[in-house]
Each structure stands twice: as structure tokens, then as C-alpha cells.
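Coming up is one lone chain in C-alpha cells, specifically the form predicted on its own.
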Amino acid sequence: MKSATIQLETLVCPSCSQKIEGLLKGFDGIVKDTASVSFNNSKVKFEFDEEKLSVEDVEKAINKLGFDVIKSKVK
């Protein structure tokens, strides 16, 4: 398993977060219970297993919604 934070453009509002929260949780391949979107900072955060999916997947989901990605961190 990885952790990934993907840090946002800001976010100007509670709901985008949740709207990207709700995102990840449909993802096969993210730890359950592991994504957050901080709306205060505008990172999301979450462990995922890399054999089913990569960052670059979530990043293009997320870009899908409308929201612009700056970097990804993965450890």
C-alpha cells in the first residue's frame, strides 16, 4: 500500500470537498475509510493499492470534476 496527497487549486466551497470525497470512495483500489478533501488547505489525502490503480488516475477524475490539480506526493 501508498499514500498519495494531491494538493488543489482552492476550493471555494464545503460541498467541492465532499464532492471529491464522494469521488474516491467509487474508486476500486482506495483503502477503505483512508479519503479525506481538506477544504481548508485543499489537499486530499487517501492510501491506495498501486497494482489497481495510480495517482495519475485519480488526478484525471478529479480534473474531470472540474478541479485543477498543482502536485501529487506519493510515499
Contents of the next structure:
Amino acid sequence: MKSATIQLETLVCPSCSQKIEGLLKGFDGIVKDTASVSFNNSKVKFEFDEEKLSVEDVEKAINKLGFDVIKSKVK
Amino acid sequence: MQRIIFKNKNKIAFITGVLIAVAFLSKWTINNMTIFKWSLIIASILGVLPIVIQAYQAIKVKVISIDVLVTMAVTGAFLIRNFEESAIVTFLFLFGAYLEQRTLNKTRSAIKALTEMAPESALKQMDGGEFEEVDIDEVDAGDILLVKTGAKIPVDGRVLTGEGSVNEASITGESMPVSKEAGTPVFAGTILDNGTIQIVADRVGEDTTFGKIIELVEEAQDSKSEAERFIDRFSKYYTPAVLIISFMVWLFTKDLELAITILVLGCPGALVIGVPVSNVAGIGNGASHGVLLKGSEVIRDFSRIDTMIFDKTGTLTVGNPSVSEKKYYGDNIDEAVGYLASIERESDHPLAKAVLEEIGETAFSEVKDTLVVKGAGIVASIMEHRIAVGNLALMERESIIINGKALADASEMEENGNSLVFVAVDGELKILMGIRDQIRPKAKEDLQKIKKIGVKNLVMLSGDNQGTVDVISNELGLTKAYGNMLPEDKSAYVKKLIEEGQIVAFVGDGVNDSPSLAIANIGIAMGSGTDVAIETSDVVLMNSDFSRLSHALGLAKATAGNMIQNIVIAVGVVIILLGGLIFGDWMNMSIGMLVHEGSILAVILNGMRLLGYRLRK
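Right, the form predicted on its own is done; let's see the coordinates for the form predicted together with its partner chain.
Whole complex next, starting from this chain.
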């Protein structure tokens, strides 16, 4: 189990954190209830199973949703 | 394609606006209805593109977002050939989003300025001994780094060689430069004003004091209170509910115009964004004034406190006691002073330090048979003389006669708020010293301000004797003051008040008062950026600056009030819109969108006021 922090471009729309949360819920390898999107920081945090998915997968999906990823950190 | 549309959203908003202007101009000036119609049609189609994409992405992740509602509303308007409405609604939505983006960035600017102070690179000593610029992530504890004039210190560490002066404002809020030489600690995020130094890294990245401050502020901005979580849940169901209601309305009344108008009203934007905006602006203001507020729950509780409890030493007083009065009795005083200094030299009691500072250079002698009498003083022998240093209780214990004059001196000193130190040599009183801790400059004015803002009780707790405590209490105009309190007595007192139903803040130095800080509803640490203080408390006053306390309290009250205003604005707007829809005939899609976007901007602008908050004199 690892925890990831992804820094996004500045989030500005009221519903964008909802959208990203919705996206994270759909991932199989993300531990339930650990995913959080902080609106003011524009940061996404979650814990995940590194055997089921990689951070790059999540980054790609977020990117596809229309948000640029600035950097990510895995611990 | 998607990307291109997205990146040019603002341009699209602009073109849409121009097209709408062209449409109306041609209608009013040359009365050309063809240009009018087609301009609006092109504006609608162009303008809705980015909204459709956002809506599609939202639906893909099973979220009914505002974009979905607006897309449906615009499509509906388009279908009933109301191009005027469809064009204006898309334009307002896009233009509103643009303004939101601009103003939101402003509210976050204070915190952004803080995080941008984080060092990004460092000059690291490589294996060959030369220094090379590397990314901050490549620096580990133990590395040797070079810092040049004007550069940021990249890590927490110690100076190895060199000298310089450092501006530590980012950590302490104090802009006076601090001089550094070999062995002194340096902190990440501070700036070397002049000189060149080499340092050894002790802590890097998130482990540094600066890293912790940033992390704390970042977490605080997005921490949610109970009320916010409720609003979040509410807005999650509100949007889909509006969709269903509008669908039902259409089904039963067959009035498509009414149905799509309802769709536009279903955007809870101001409600979702209102509280976080107040929060980020309030915490941002604090961060740039040396006050760390840990989240919106803290702000809410802090704004409602009834009682503020202060630790005395180091909080209301400077914490650095000094001798304010002294009296000598009899002869051979120089010898007695030497004996006193020799004994105090071996003690680490704060009063002993004050005595030594007062005496300065003197003849020290060897001290033997030292006996510490707890809570009273020290008895020892020097060159066959029996010396007693301590309070009145020790003098009584040693059966030392204190004449009328000395007694009068003693009681006068005590009335002035001094702690007393008696010195007797071979059973005879020689010296009496009054030691006093200075009250912080301006503490009285700051306490007056705090009282004025609405804190009912100001209480002081101290381990010092009741006489000293009373003097300080009278001088500062406190409600109550208790002396002779041990740390566990203090925390028990805090607990008692909370059980009585009061909301209590405890202000202490964060180290020896940590139990009280933890028990109080709001623990306020006067920390010079120490880790313990930052972690255990709810509010941190950087650089132990007492004057920031009144700013912190005023800010918390202003922020809490601002949150309520924003909720009222958001809920009020929804009620007005729904009321207008049901009872009036002035409501249409465009007005609905205008009011909706207007309310979002209103809450952001209202939140922004907090950035400039200052306590009125």
C-alpha cells in the first residue's frame, strides 16, 4: 500500500473537485475513503495498491478529464 | 480538439460576447434580423462547446455537474429556437467562469506567496569537493551545502563555516536580520542577506520547520467543518434533484421553457464555493501576519470563546526575570555578594540566572555541602561560613532574625511584584534582592483589545507566588489570577471551565503547558516556530509575538462572520430565484444565469475582503 499526492493546475470551478472525486471512485486499486481532492490546494491524495495500478494511470485519467498534472509524489 | 477548445475557453467567451453584441447592434441599428439570428446561433454553438465537453467528462465519472444542467438548458433553448437565451446563457456561464478564475486566484494569493518561498534548488558539495547546483529533492541530511548572498537557505541545518546575516521573516515573521556564524542553526526558506556560508543539512524538504508550516497551512485551507461537509453532501444531491424536478415539470406542464429555466436555477455554485473561499482568504491573511490558524473548525471555535487563559511566564511576561531592587544590611557585603554568586552559579533556577546577571564579575569561591530545600532555597557552606539563599520560609527555617527595616523592605518589594531572595551569612541577613519579570511591552493594550472584541474573562495561571501574580493581574486588568499552580493544576482548571460549558482558549509557550493546550477548546502556542508548538496547538503565534493574538482573534471572528455571510448570500439567491420563478413573471434563463454567476462572484469578492483585514484600533 502506497500513498500518492498529485499536484494539479489550479482548480477554479466549483464542481471540478466533485468530478475528480468521481473519477477516483472508479479506480479499482485505490483504497476506499482515502481519496481526497483539496480544492484550495489543487491537490489530490489517495492510498493505492501498487500491484493493481500505478500513479501514471491515475495521472493519465485526470489529464483526460481536462486537468493538467504538475507533479506527483509517491511514498 | 478537446484540449484546444479547453485552452481557448476564455477566447471563446470573448468571441461569444462579441457575436452577441453584433447581433443586438444589427437588430437595433439596421434592424437586420438575419444577422441577429445567425450571430446568436453561431455564438450559442461556439459557446456551448467547452461546456458540452465538461459535461461529457462529468457524466463519464458519474457526476451530474453544473455543466450538465447548462448543456441541457442551452440545448433546450436552441430546440425551441430561442437563440437569444441560448447565446446569452452560454456567454454568461463562460464569462462567469473566467471571472471566478481571476478572483479565486486573488483569494489564494497570500498562501501562494508563502509556498513560493519554498527553496527549489541547492548548491551541494559533490564527491570531488566542488559545489554543484542540484534539485532540492536530491539533498539529504548530512550533505554540505553552499549558500551565497541573496540566496534562500535550502534546508534546516547548522553553519559549518563562514558568517552572514539572515532574514528569517518567513519562519518568525520578524524582519530584523539575524547574524549567523559557525555552529548556529539556520532554517529552510530564510534568506541570506549578506555573507557566504557553508551549512550541514539536518532536515530536508517536508521535515523542515518551513515545510511543516506550509503543510499545515495547506491542510488548514481545505479542512472542512461539520457545516461544510453538510453543504457538500447537500450540493451533491441538489444538482441531480433539480434535473429530476425540471424533467417532471416538463412532463406535466409540457412547458419546455419553464423546465429549462429551472435547470439554470439548479446550480449551487455560490454554496459550494462560499465557505472555502472565506476559509482560504482568512487563513491566508493569518499566514502573512505570523498567525497560523488550523482550519475552519478552529476558526469557528476561536471566534466564539468566552474565556482566555494565559500562562504568566513567557506569555504575559517576557520570561526573562531580572533584579529590580536590592538592599544590603551590615558590613562585609562584598564577601557576601561573592558567596551568593558562587552558590547561584551552580543552580539553573531562573531566579539564579537573574542574580548572576546582576552581580556580574566577582570573586567566586568553592561551594561545599550544598543542600537544596525544595520550594525554599539553598543552604551551603563556603570557607567554613554557613550561607543560606532563598525565600522567607528558608530564613525562618534557619532561625535568622529579620529586623523591622528589612521586613519593611521585603513587603514593599513584594507589593511591587517582586519575588524575594534573602541571603544570610552565618545566621545574619546580608542581602535582600527583589526579582521581577518584565511584563511584555504593550501587553495591556493588547488585552484591552481582546476584551473589546468580546472575550468575557481573561484569566492568568502561574506557578509563581500569589503576591506576584496579583500585582501583574492588577497592572494588566485581568478578570482572575491564580498563583502557585503546577502544570497539572492548570490543566485541571481548564477542564473545569470546559465542563461548566465555557469555550476556553489557553495561551502558553507550547512546551511545558502542552497538557493545557491540548485540553482547551483552542490551544494557542506562542512558539518561535518550534515543532512541538506547531503540532500540538490549534493556533500558532509565530515569533512569540503577543501583539498578534488580538489580530488572530479579530481575524477568526471576521472569517467566521464572512462564512456565514457567504452562506446567506448563496441560500438567499437560490430562494429569490425560486421565488421569482414561482411567483413572478420576470424570471427567464438569462436572468437566472446572471444572478447565479453574480452570486458566485459576490461570495468570492466578499471572501477577498478578508485578505485586507486589520484590527481596528
